[in-house]
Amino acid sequence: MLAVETEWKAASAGPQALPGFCGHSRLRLPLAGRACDAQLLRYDAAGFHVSAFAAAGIAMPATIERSVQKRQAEFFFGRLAAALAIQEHGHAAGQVTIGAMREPVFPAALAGTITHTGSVAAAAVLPAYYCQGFGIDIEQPIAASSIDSVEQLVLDRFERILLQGLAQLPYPTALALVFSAKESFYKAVARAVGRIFDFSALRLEAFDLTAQRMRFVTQEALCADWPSGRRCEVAFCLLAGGEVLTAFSW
(Lines of atoms letter the chains of each structure in order from A and count residues from 1; the text may use other names and numbers.)
(Lines give C-alpha, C1' and ligand atoms only; values in the text may rest on other atoms or scores of the structure.)
Protein backbone atom coordinates (compact mmCIF):
# COMPACT_ATOMS: atom_id res chain seq x y z
CA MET A 1 0.00 0.00 0.00
CA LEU A 2 1.19 3.50 -0.72
CA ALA A 3 1.85 5.38 2.51
CA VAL A 4 0.04 8.59 3.35
CA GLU A 5 1.82 11.75 2.29
CA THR A 6 3.86 12.96 5.24
CA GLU A 7 5.60 16.23 5.96
CA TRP A 8 9.37 16.23 5.69
CA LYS A 9 11.44 19.16 6.91
CA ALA A 10 14.18 19.99 4.46
CA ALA A 11 17.73 20.79 5.50
CA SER A 12 18.81 24.39 5.97
CA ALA A 13 20.08 24.40 2.38
CA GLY A 14 16.69 23.21 1.15
CA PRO A 15 14.17 24.93 -1.11
CA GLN A 16 12.34 27.08 1.47
CA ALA A 17 13.76 30.39 0.25
CA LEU A 18 13.00 29.76 -3.42
CA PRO A 19 10.25 31.92 -4.99
CA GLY A 20 6.94 30.08 -5.12
CA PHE A 21 7.97 27.25 -2.77
CA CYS A 22 5.12 26.17 -0.45
CA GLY A 23 6.11 22.81 1.07
CA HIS A 24 8.12 19.61 0.80
CA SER A 25 6.90 16.12 1.70
CA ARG A 26 7.72 12.53 0.83
CA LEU A 27 5.68 9.48 -0.04
CA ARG A 28 6.80 5.85 0.24
CA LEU A 29 6.15 3.87 -2.95
CA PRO A 30 6.34 0.06 -2.91
CA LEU A 31 7.41 -0.86 -6.43
CA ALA A 32 8.08 -4.38 -7.72
CA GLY A 33 8.79 -5.54 -4.19
CA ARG A 34 11.11 -2.61 -3.46
CA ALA A 35 10.23 0.66 -1.77
CA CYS A 36 11.43 4.13 -2.66
CA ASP A 37 10.41 7.65 -1.72
CA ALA A 38 8.74 10.10 -4.06
CA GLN A 39 9.74 13.69 -3.32
CA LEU A 40 6.74 16.04 -3.46
CA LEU A 41 7.02 19.82 -3.74
CA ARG A 42 4.04 22.13 -3.42
CA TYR A 43 4.36 25.52 -5.06
CA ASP A 44 2.53 28.67 -6.10
CA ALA A 45 3.16 29.38 -9.78
CA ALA A 46 2.06 33.00 -9.35
CA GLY A 47 4.88 33.52 -6.85
CA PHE A 48 7.55 31.88 -8.98
CA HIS A 49 10.45 33.73 -10.59
CA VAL A 50 13.01 32.42 -13.08
CA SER A 51 15.82 33.50 -10.73
CA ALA A 52 15.10 30.21 -8.92
CA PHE A 53 16.86 28.27 -11.70
CA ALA A 54 20.22 29.88 -11.02
CA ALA A 55 19.68 29.82 -7.26
CA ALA A 56 19.10 26.06 -7.28
CA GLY A 57 21.67 25.27 -9.99
CA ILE A 58 19.05 23.90 -12.39
CA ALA A 59 19.55 24.49 -16.11
CA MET A 60 16.75 26.32 -17.89
CA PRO A 61 16.26 25.11 -21.49
CA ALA A 62 15.54 27.74 -24.12
CA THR A 63 12.03 26.35 -24.62
CA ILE A 64 11.29 26.90 -20.92
CA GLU A 65 12.86 30.38 -20.97
CA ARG A 66 10.32 31.32 -23.65
CA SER A 67 7.40 29.71 -21.79
CA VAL A 68 4.77 31.30 -19.59
CA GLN A 69 5.34 31.56 -15.84
CA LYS A 70 3.14 28.56 -15.02
CA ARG A 71 5.13 26.25 -17.32
CA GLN A 72 8.41 27.60 -15.94
CA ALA A 73 7.26 26.82 -12.38
CA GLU A 74 6.13 23.30 -13.34
CA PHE A 75 9.42 22.52 -15.00
CA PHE A 76 11.53 24.02 -12.23
CA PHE A 77 9.82 22.27 -9.32
CA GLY A 78 9.72 18.98 -11.21
CA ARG A 79 13.49 19.18 -11.79
CA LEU A 80 14.04 20.29 -8.20
CA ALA A 81 12.08 17.26 -6.94
CA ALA A 82 14.23 15.10 -9.22
CA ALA A 83 17.42 16.62 -7.79
CA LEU A 84 16.24 15.86 -4.25
CA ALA A 85 15.40 12.27 -5.23
CA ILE A 86 18.80 11.80 -6.88
CA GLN A 87 20.64 13.22 -3.87
CA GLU A 88 18.73 10.96 -1.50
CA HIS A 89 20.10 7.98 -3.42
CA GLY A 90 23.62 9.21 -2.76
CA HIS A 91 24.31 10.65 -6.22
CA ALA A 92 25.36 14.16 -7.12
CA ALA A 93 22.36 16.13 -8.37
CA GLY A 94 23.29 16.25 -12.06
CA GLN A 95 21.04 17.83 -14.64
CA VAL A 96 17.95 15.91 -15.77
CA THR A 97 17.81 16.67 -19.48
CA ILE A 98 15.03 16.30 -22.07
CA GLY A 99 15.01 13.23 -24.33
CA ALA A 100 13.90 12.67 -27.91
CA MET A 101 10.32 11.86 -26.81
CA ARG A 102 10.27 14.85 -24.40
CA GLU A 103 10.91 12.48 -21.50
CA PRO A 104 13.21 13.41 -18.59
CA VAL A 105 16.64 11.80 -18.95
CA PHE A 106 18.20 10.84 -15.63
CA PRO A 107 21.82 9.85 -14.93
CA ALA A 108 22.58 6.43 -16.46
CA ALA A 109 22.77 4.67 -13.08
CA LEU A 110 19.20 5.65 -12.21
CA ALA A 111 15.67 5.01 -13.44
CA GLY A 112 13.67 8.14 -12.71
CA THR A 113 10.31 9.77 -13.29
CA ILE A 114 8.80 13.26 -12.86
CA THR A 115 5.21 14.49 -12.70
CA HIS A 116 3.39 17.73 -11.94
CA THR A 117 -0.13 19.10 -11.86
CA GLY A 118 -1.64 22.34 -10.59
CA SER A 119 0.49 23.26 -7.60
CA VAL A 120 2.41 20.04 -6.87
CA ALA A 121 5.39 18.40 -8.55
CA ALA A 122 6.96 15.06 -7.69
CA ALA A 123 9.85 12.85 -8.71
CA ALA A 124 11.28 9.49 -7.71
CA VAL A 125 14.28 7.38 -8.69
CA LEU A 126 15.43 3.78 -8.40
CA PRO A 127 18.79 2.21 -9.21
CA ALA A 128 18.58 1.33 -12.90
CA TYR A 129 19.23 -2.37 -12.25
CA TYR A 130 16.08 -2.62 -10.07
CA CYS A 131 13.64 -2.26 -12.96
CA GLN A 132 13.24 -1.89 -16.71
CA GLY A 133 10.86 1.05 -16.45
CA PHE A 134 9.39 3.36 -13.81
CA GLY A 135 6.60 5.93 -13.90
CA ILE A 136 4.60 8.08 -11.50
CA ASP A 137 1.81 10.53 -12.28
CA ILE A 138 -0.26 13.07 -10.34
CA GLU A 139 -3.67 14.33 -11.46
CA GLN A 140 -6.41 16.56 -10.09
CA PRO A 141 -9.94 15.08 -9.82
CA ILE A 142 -11.51 15.55 -13.25
CA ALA A 143 -13.54 18.74 -13.52
CA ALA A 144 -17.26 18.26 -14.22
CA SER A 145 -16.92 20.12 -17.53
CA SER A 146 -14.19 17.70 -18.68
CA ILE A 147 -15.67 14.35 -17.60
CA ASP A 148 -17.25 13.51 -20.98
CA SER A 149 -14.12 14.27 -22.98
CA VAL A 150 -11.82 12.40 -20.56
CA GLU A 151 -14.14 9.38 -20.55
CA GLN A 152 -14.01 9.25 -24.35
CA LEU A 153 -10.23 9.56 -24.30
CA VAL A 154 -9.44 7.12 -21.48
CA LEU A 155 -12.24 4.57 -21.00
CA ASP A 156 -13.95 1.87 -22.98
CA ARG A 157 -17.48 0.64 -22.20
CA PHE A 158 -16.30 -2.04 -19.77
CA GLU A 159 -14.11 0.40 -17.82
CA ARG A 160 -16.89 2.97 -17.60
CA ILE A 161 -19.27 0.41 -16.05
CA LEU A 162 -16.57 -0.69 -13.59
CA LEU A 163 -15.89 2.87 -12.42
CA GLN A 164 -19.58 3.74 -12.12
CA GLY A 165 -19.92 0.84 -9.68
CA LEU A 166 -17.31 2.25 -7.27
CA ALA A 167 -19.49 3.74 -4.54
CA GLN A 168 -16.51 4.38 -2.22
CA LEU A 169 -14.89 7.01 -4.45
CA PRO A 170 -16.31 10.16 -6.07
CA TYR A 171 -16.49 9.52 -9.80
CA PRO A 172 -14.20 12.48 -10.75
CA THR A 173 -11.52 11.03 -8.45
CA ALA A 174 -11.93 7.48 -9.77
CA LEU A 175 -11.71 8.74 -13.35
CA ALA A 176 -8.58 10.72 -12.50
CA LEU A 177 -7.03 7.58 -11.00
CA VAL A 178 -7.52 5.58 -14.19
CA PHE A 179 -6.20 8.44 -16.32
CA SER A 180 -3.19 8.76 -14.02
CA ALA A 181 -2.53 5.00 -13.91
CA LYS A 182 -2.42 4.81 -17.69
CA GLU A 183 -0.03 7.77 -17.75
CA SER A 184 2.26 6.05 -15.20
CA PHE A 185 2.19 2.87 -17.27
CA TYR A 186 3.03 4.84 -20.43
CA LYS A 187 6.01 6.51 -18.76
CA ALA A 188 7.31 3.17 -17.49
CA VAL A 189 7.08 1.27 -20.79
CA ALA A 190 7.60 4.07 -23.36
CA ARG A 191 11.30 3.38 -23.78
CA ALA A 192 10.73 -0.33 -24.39
CA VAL A 193 7.82 0.31 -26.78
CA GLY A 194 9.60 3.09 -28.67
CA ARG A 195 6.45 4.73 -30.03
CA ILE A 196 3.37 6.64 -28.95
CA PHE A 197 0.34 4.50 -28.12
CA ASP A 198 -3.23 5.27 -27.03
CA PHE A 199 -4.99 4.85 -23.69
CA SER A 200 -6.98 2.02 -25.29
CA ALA A 201 -3.84 -0.15 -25.23
CA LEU A 202 -4.47 -0.76 -21.52
CA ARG A 203 -7.79 -1.84 -19.99
CA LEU A 204 -8.76 -1.61 -16.32
CA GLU A 205 -9.86 -5.01 -14.99
CA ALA A 206 -10.13 -4.53 -11.23
CA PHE A 207 -10.01 -1.80 -8.59
CA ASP A 208 -8.84 -2.76 -5.07
CA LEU A 209 -9.45 0.22 -2.78
CA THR A 210 -8.17 -1.57 0.32
CA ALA A 211 -4.81 -2.49 -1.21
CA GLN A 212 -4.73 0.76 -3.25
CA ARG A 213 -4.07 -1.15 -6.47
CA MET A 214 -5.59 -1.24 -9.94
CA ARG A 215 -5.16 -4.25 -12.23
CA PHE A 216 -4.86 -3.69 -15.97
CA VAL A 217 -4.41 -5.88 -19.06
CA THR A 218 -2.85 -4.87 -22.37
CA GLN A 219 -5.24 -4.84 -25.34
CA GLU A 220 -2.61 -4.85 -28.06
CA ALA A 221 0.97 -6.00 -28.62
CA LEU A 222 3.13 -3.06 -27.58
CA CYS A 223 6.53 -4.75 -27.82
CA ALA A 224 8.17 -8.11 -27.09
CA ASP A 225 7.99 -7.52 -23.33
CA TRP A 226 4.39 -6.29 -23.49
CA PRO A 227 2.31 -8.59 -25.69
CA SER A 228 -1.46 -8.39 -25.81
CA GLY A 229 -2.98 -9.94 -22.67
CA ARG A 230 -0.15 -9.16 -20.23
CA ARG A 231 -1.42 -8.04 -16.83
CA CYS A 232 0.05 -5.50 -14.43
CA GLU A 233 -0.86 -3.66 -11.22
CA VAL A 234 -0.58 0.08 -10.67
CA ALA A 235 -0.45 1.41 -7.10
CA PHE A 236 -2.21 4.61 -6.06
CA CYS A 237 -2.98 6.99 -3.21
CA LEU A 238 -4.86 10.20 -2.53
CA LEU A 239 -2.66 13.17 -1.63
CA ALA A 240 -3.30 15.70 1.11
CA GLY A 241 -4.34 18.37 -1.40
CA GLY A 242 -6.98 16.14 -3.00
CA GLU A 243 -4.84 15.04 -5.95
CA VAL A 244 -4.31 11.41 -6.92
CA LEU A 245 -0.90 9.80 -7.42
CA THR A 246 -0.19 6.54 -9.22
CA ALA A 247 3.05 4.57 -9.54
CA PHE A 248 4.20 1.66 -11.68
CA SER A 249 7.48 -0.15 -12.29
CA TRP A 250 8.39 -3.39 -14.02
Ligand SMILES: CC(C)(COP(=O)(O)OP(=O)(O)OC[C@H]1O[C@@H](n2cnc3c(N)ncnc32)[C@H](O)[C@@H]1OP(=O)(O)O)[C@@H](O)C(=O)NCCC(=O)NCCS
Second form
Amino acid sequence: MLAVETEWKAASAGPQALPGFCGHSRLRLPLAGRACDAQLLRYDAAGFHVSAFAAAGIAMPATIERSVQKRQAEFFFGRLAAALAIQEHGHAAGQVTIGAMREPVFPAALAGTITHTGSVAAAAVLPAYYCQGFGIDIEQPIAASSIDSVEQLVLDRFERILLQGLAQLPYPTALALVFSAKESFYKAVARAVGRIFDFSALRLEAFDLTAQRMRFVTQEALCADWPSGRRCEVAFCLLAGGEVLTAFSW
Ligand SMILES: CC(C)(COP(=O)(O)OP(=O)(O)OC[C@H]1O[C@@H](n2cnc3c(N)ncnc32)[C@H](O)[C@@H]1OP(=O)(O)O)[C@@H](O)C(=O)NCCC(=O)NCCS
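Next block, the form predicted in complex with the ligand, ref. the form predicted on its own:
Full assembly next; the chain just shown is listed first.
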Protein backbone atom coordinates (compact mmCIF):
# COMPACT_ATOMS: atom_id res chain seq x y z
CA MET A 1 0.00 0.00 0.00
CA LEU A 2 3.04 2.24 0.29
CA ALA A 3 3.06 4.48 -2.78
CA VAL A 4 5.82 4.00 -5.29
CA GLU A 5 7.57 7.27 -5.98
CA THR A 6 9.23 6.98 -9.38
CA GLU A 7 12.58 8.67 -9.28
CA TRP A 8 13.08 11.37 -11.87
CA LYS A 9 15.66 10.76 -14.54
CA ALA A 10 16.60 14.36 -15.04
CA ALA A 11 18.06 16.11 -18.04
CA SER A 12 21.11 18.21 -17.23
CA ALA A 13 18.97 21.36 -16.96
CA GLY A 14 16.91 19.86 -14.08
CA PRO A 15 16.41 21.35 -10.63
CA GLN A 16 19.31 19.48 -8.96
CA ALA A 17 21.47 22.59 -8.77
CA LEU A 18 18.80 24.69 -7.01
CA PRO A 19 19.58 25.54 -3.37
CA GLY A 20 17.66 23.29 -0.98
CA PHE A 21 16.66 20.75 -3.67
CA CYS A 22 16.84 17.16 -2.34
CA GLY A 23 14.96 15.03 -4.86
CA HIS A 24 12.19 14.74 -7.43
CA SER A 25 9.77 11.89 -8.06
CA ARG A 26 6.43 11.22 -9.67
CA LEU A 27 3.56 9.54 -7.93
CA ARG A 28 0.52 7.99 -9.66
CA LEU A 29 -2.52 9.25 -7.74
CA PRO A 30 -5.17 6.57 -7.08
CA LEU A 31 -8.00 8.77 -8.44
CA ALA A 32 -10.99 6.76 -9.65
CA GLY A 33 -10.95 6.67 -13.47
CA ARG A 34 -8.48 9.51 -13.83
CA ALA A 35 -4.83 8.92 -14.68
CA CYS A 36 -2.82 11.62 -12.97
CA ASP A 37 0.74 11.90 -11.69
CA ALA A 38 1.68 14.23 -8.84
CA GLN A 39 5.11 15.85 -9.02
CA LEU A 40 6.86 15.47 -5.65
CA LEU A 41 9.86 17.56 -4.63
CA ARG A 42 11.83 16.91 -1.46
CA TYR A 43 13.71 19.90 -0.11
CA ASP A 44 15.66 21.27 2.83
CA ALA A 45 14.28 24.69 3.81
CA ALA A 46 17.46 25.55 5.74
CA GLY A 47 19.49 25.17 2.53
CA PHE A 48 17.14 27.33 0.46
CA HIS A 49 18.08 30.70 -1.00
CA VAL A 50 15.82 33.14 -2.87
CA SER A 51 18.22 33.14 -5.84
CA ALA A 52 16.36 29.92 -6.80
CA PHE A 53 13.36 31.98 -8.00
CA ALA A 54 15.34 33.71 -10.76
CA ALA A 55 17.29 30.54 -11.55
CA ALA A 56 14.06 28.60 -12.15
CA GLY A 57 12.13 31.47 -13.77
CA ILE A 58 9.52 31.55 -11.00
CA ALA A 59 8.10 34.92 -9.95
CA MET A 60 8.59 35.83 -6.29
CA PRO A 61 5.58 37.81 -4.94
CA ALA A 62 6.40 40.70 -2.57
CA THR A 63 4.66 38.85 0.29
CA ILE A 64 7.03 35.92 -0.19
CA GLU A 65 10.07 38.21 -0.44
CA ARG A 66 9.18 39.49 3.05
CA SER A 67 8.53 35.99 4.45
CA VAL A 68 10.77 33.76 6.54
CA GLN A 69 13.04 31.24 4.78
CA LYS A 70 10.72 28.27 5.49
CA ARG A 71 7.77 29.99 3.80
CA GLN A 72 9.94 31.09 0.86
CA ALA A 73 11.15 27.51 0.38
CA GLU A 74 7.69 25.89 0.55
CA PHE A 75 6.21 28.48 -1.82
CA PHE A 76 9.10 28.02 -4.26
CA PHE A 77 9.07 24.21 -4.30
CA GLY A 78 5.26 24.16 -4.57
CA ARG A 79 5.47 26.45 -7.62
CA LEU A 80 8.34 24.42 -9.08
CA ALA A 81 6.28 21.22 -8.73
CA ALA A 82 3.37 23.04 -10.41
CA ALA A 83 5.62 24.12 -13.31
CA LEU A 84 6.78 20.52 -13.78
CA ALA A 85 3.18 19.28 -13.74
CA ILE A 86 2.09 21.91 -16.27
CA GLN A 87 5.02 21.13 -18.57
CA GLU A 88 4.30 17.43 -18.41
CA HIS A 89 0.81 18.21 -19.76
CA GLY A 90 2.44 19.88 -22.74
CA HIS A 91 1.72 23.46 -21.70
CA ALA A 92 4.24 26.30 -21.38
CA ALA A 93 5.04 26.67 -17.67
CA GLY A 94 3.90 30.34 -17.26
CA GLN A 95 3.31 31.64 -13.74
CA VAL A 96 0.92 30.14 -11.21
CA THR A 97 -0.40 33.28 -9.52
CA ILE A 98 -2.25 33.70 -6.21
CA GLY A 99 -6.06 34.01 -6.29
CA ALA A 100 -8.47 35.92 -4.07
CA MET A 101 -8.88 32.96 -1.70
CA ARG A 102 -5.10 32.29 -1.69
CA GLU A 103 -5.66 29.49 -4.20
CA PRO A 104 -3.05 28.83 -6.91
CA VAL A 105 -4.26 30.10 -10.29
CA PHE A 106 -3.23 27.70 -13.08
CA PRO A 107 -3.50 28.23 -16.85
CA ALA A 108 -7.21 28.22 -17.81
CA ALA A 109 -6.96 24.85 -19.60
CA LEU A 110 -5.87 23.10 -16.40
CA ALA A 111 -7.27 22.40 -12.93
CA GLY A 112 -4.26 22.32 -10.61
CA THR A 113 -3.42 22.00 -6.95
CA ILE A 114 -0.39 22.49 -4.67
CA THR A 115 0.57 21.22 -1.22
CA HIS A 116 3.65 21.27 1.01
CA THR A 117 4.65 20.13 4.44
CA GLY A 118 8.02 20.32 6.15
CA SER A 119 10.34 18.97 3.51
CA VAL A 120 8.09 17.84 0.69
CA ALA A 121 6.07 19.82 -1.84
CA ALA A 122 3.75 18.44 -4.50
CA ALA A 123 1.52 19.60 -7.32
CA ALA A 124 -0.74 17.95 -9.86
CA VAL A 125 -2.93 19.05 -12.74
CA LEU A 126 -5.87 17.63 -14.68
CA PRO A 127 -7.39 18.99 -17.90
CA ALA A 128 -9.99 21.61 -16.89
CA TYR A 129 -12.63 20.02 -19.19
CA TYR A 130 -12.23 16.85 -17.13
CA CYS A 131 -13.09 18.16 -13.70
CA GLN A 132 -14.58 21.11 -11.82
CA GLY A 133 -12.15 21.06 -8.94
CA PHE A 134 -9.00 19.26 -7.83
CA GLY A 135 -7.21 19.20 -4.49
CA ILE A 136 -4.23 17.32 -3.06
CA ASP A 137 -2.81 17.58 0.44
CA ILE A 138 0.18 16.09 2.28
CA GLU A 139 0.41 15.82 6.07
CA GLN A 140 2.84 14.28 8.55
CA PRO A 141 1.33 11.73 10.97
CA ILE A 142 -0.17 13.79 13.80
CA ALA A 143 2.31 14.35 16.64
CA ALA A 144 1.29 12.88 20.00
CA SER A 145 1.11 16.39 21.51
CA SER A 146 -1.40 17.51 18.84
CA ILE A 147 -3.73 14.48 18.78
CA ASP A 148 -6.33 16.01 21.14
CA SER A 149 -6.50 19.37 19.38
CA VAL A 150 -6.62 17.85 15.87
CA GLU A 151 -9.35 15.41 16.96
CA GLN A 152 -11.37 18.32 18.31
CA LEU A 153 -10.90 20.34 15.14
CA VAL A 154 -11.48 17.59 12.58
CA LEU A 155 -13.62 14.74 13.98
CA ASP A 156 -17.11 14.35 15.33
CA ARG A 157 -18.13 11.54 17.71
CA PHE A 158 -19.12 9.19 14.89
CA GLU A 159 -15.80 9.67 13.07
CA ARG A 160 -13.79 9.07 16.27
CA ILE A 161 -15.45 5.70 16.77
CA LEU A 162 -14.83 4.75 13.14
CA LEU A 163 -11.14 5.72 13.30
CA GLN A 164 -10.52 4.05 16.65
CA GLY A 165 -11.82 0.79 15.13
CA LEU A 166 -9.20 0.86 12.34
CA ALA A 167 -6.66 -1.61 13.68
CA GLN A 168 -4.53 -1.76 10.50
CA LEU A 169 -3.18 1.78 10.66
CA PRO A 170 -1.35 3.64 13.46
CA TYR A 171 -3.83 6.16 14.89
CA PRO A 172 -1.61 9.25 14.20
CA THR A 173 -1.51 8.22 10.52
CA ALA A 174 -5.25 7.51 10.32
CA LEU A 175 -6.02 10.88 11.93
CA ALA A 176 -3.66 12.65 9.51
CA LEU A 177 -5.44 10.93 6.60
CA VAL A 178 -8.84 12.27 7.62
CA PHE A 179 -7.44 15.76 8.31
CA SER A 180 -5.68 15.73 4.94
CA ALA A 181 -8.72 14.37 3.07
CA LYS A 182 -10.87 17.22 4.38
CA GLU A 183 -8.25 19.77 3.29
CA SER A 184 -8.05 18.17 -0.19
CA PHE A 185 -11.83 18.37 -0.40
CA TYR A 186 -11.74 22.01 0.69
CA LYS A 187 -9.15 22.89 -1.98
CA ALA A 188 -11.21 21.15 -4.68
CA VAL A 189 -14.53 22.81 -3.85
CA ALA A 190 -13.41 26.18 -2.40
CA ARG A 191 -13.95 28.06 -5.65
CA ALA A 192 -17.45 26.63 -6.11
CA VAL A 193 -18.38 27.30 -2.48
CA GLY A 194 -16.76 30.75 -2.30
CA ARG A 195 -16.11 30.79 1.43
CA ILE A 196 -14.17 28.98 4.15
CA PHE A 197 -16.16 26.24 5.85
CA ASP A 198 -15.57 24.05 8.85
CA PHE A 199 -14.28 20.46 9.07
CA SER A 200 -17.71 19.49 10.40
CA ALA A 201 -19.12 20.07 6.89
CA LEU A 202 -17.78 16.66 5.84
CA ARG A 203 -18.21 13.40 7.75
CA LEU A 204 -16.12 10.25 7.21
CA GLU A 205 -18.45 7.30 6.53
CA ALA A 206 -16.15 4.50 5.41
CA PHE A 207 -12.44 3.77 5.20
CA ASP A 208 -11.16 1.22 2.63
CA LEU A 209 -7.47 0.59 3.16
CA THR A 210 -7.18 -1.87 0.26
CA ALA A 211 -8.77 0.43 -2.30
CA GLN A 212 -6.97 3.45 -0.77
CA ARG A 213 -10.21 5.42 -0.49
CA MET A 214 -12.19 7.20 2.19
CA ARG A 215 -15.90 7.89 1.67
CA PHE A 216 -17.38 11.11 3.05
CA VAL A 217 -20.80 12.72 3.11
CA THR A 218 -21.53 16.46 3.37
CA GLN A 219 -23.29 17.51 6.56
CA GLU A 220 -24.49 20.90 5.32
CA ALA A 221 -25.40 22.60 2.06
CA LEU A 222 -22.18 24.15 0.75
CA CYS A 223 -23.37 25.34 -2.69
CA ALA A 224 -25.67 24.21 -5.50
CA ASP A 225 -23.31 21.40 -6.52
CA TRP A 226 -22.68 20.30 -2.94
CA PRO A 227 -26.01 19.99 -1.10
CA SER A 228 -26.18 18.32 2.31
CA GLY A 229 -25.98 14.53 1.95
CA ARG A 230 -23.80 14.38 -1.20
CA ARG A 231 -21.23 11.58 -1.05
CA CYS A 232 -17.66 11.65 -2.36
CA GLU A 233 -14.53 9.49 -2.28
CA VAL A 234 -11.09 10.83 -1.43
CA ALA A 235 -8.09 8.75 -2.58
CA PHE A 236 -4.99 8.36 -0.46
CA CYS A 237 -1.50 6.90 -0.32
CA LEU A 238 1.32 6.68 2.18
CA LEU A 239 4.59 8.25 1.07
CA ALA A 240 8.04 6.73 1.54
CA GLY A 241 8.93 9.55 3.99
CA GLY A 242 6.05 8.54 6.29
CA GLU A 243 3.72 11.36 5.17
CA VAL A 244 0.16 10.82 3.96
CA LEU A 245 -1.10 12.19 0.65
CA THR A 246 -4.76 12.58 -0.23
CA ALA A 247 -6.36 13.61 -3.52
CA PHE A 248 -9.88 14.56 -4.57
CA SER A 249 -11.29 15.66 -7.90
CA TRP A 250 -14.86 16.13 -9.05
C1 LIG B 1 -6.12 26.29 2.33
C2 LIG B 1 -5.79 25.15 3.26
C3 LIG B 1 -6.67 23.95 2.87
C4 LIG B 1 -4.31 24.80 3.08
O5 LIG B 1 -3.99 23.60 3.71
P6 LIG B 1 -2.61 23.41 4.53
O7 LIG B 1 -2.53 21.98 4.97
O8 LIG B 1 -2.55 24.48 5.55
O9 LIG B 1 -1.46 23.70 3.51
P10 LIG B 1 -0.93 22.92 2.23
O11 LIG B 1 0.52 23.06 2.25
O12 LIG B 1 -1.47 21.55 2.07
O13 LIG B 1 -1.51 23.76 1.05
C14 LIG B 1 -1.12 25.08 0.88
C15 LIG B 1 -1.47 25.43 -0.54
O16 LIG B 1 -2.87 25.32 -0.72
C17 LIG B 1 -3.21 26.18 -1.79
N18 LIG B 1 -4.41 26.92 -1.37
C19 LIG B 1 -4.50 27.92 -0.46
N20 LIG B 1 -5.77 28.36 -0.41
C21 LIG B 1 -6.48 27.61 -1.27
C22 LIG B 1 -7.85 27.60 -1.67
N23 LIG B 1 -8.74 28.44 -1.16
N24 LIG B 1 -8.25 26.71 -2.60
C25 LIG B 1 -7.37 25.84 -3.15
N26 LIG B 1 -6.04 25.81 -2.83
C27 LIG B 1 -5.63 26.69 -1.89
C28 LIG B 1 -2.03 27.11 -2.02
O29 LIG B 1 -1.38 26.73 -3.22
C30 LIG B 1 -1.14 26.87 -0.83
O31 LIG B 1 0.24 26.96 -1.07
P32 LIG B 1 0.92 28.36 -1.43
O33 LIG B 1 0.34 29.37 -0.48
O34 LIG B 1 2.37 28.11 -1.22
O35 LIG B 1 0.53 28.62 -2.86
C36 LIG B 1 -6.05 25.49 4.76
O37 LIG B 1 -5.10 26.39 5.21
C38 LIG B 1 -7.41 26.11 4.97
O39 LIG B 1 -7.57 27.31 4.94
N40 LIG B 1 -8.46 25.30 5.20
C41 LIG B 1 -9.78 25.81 5.34
C42 LIG B 1 -10.59 25.01 6.30
C43 LIG B 1 -10.77 23.62 5.88
O44 LIG B 1 -9.88 22.97 5.36
N45 LIG B 1 -11.94 23.10 6.12
C46 LIG B 1 -12.18 21.72 5.83
C47 LIG B 1 -13.54 21.62 5.27
S48 LIG B 1 -14.08 19.94 5.16
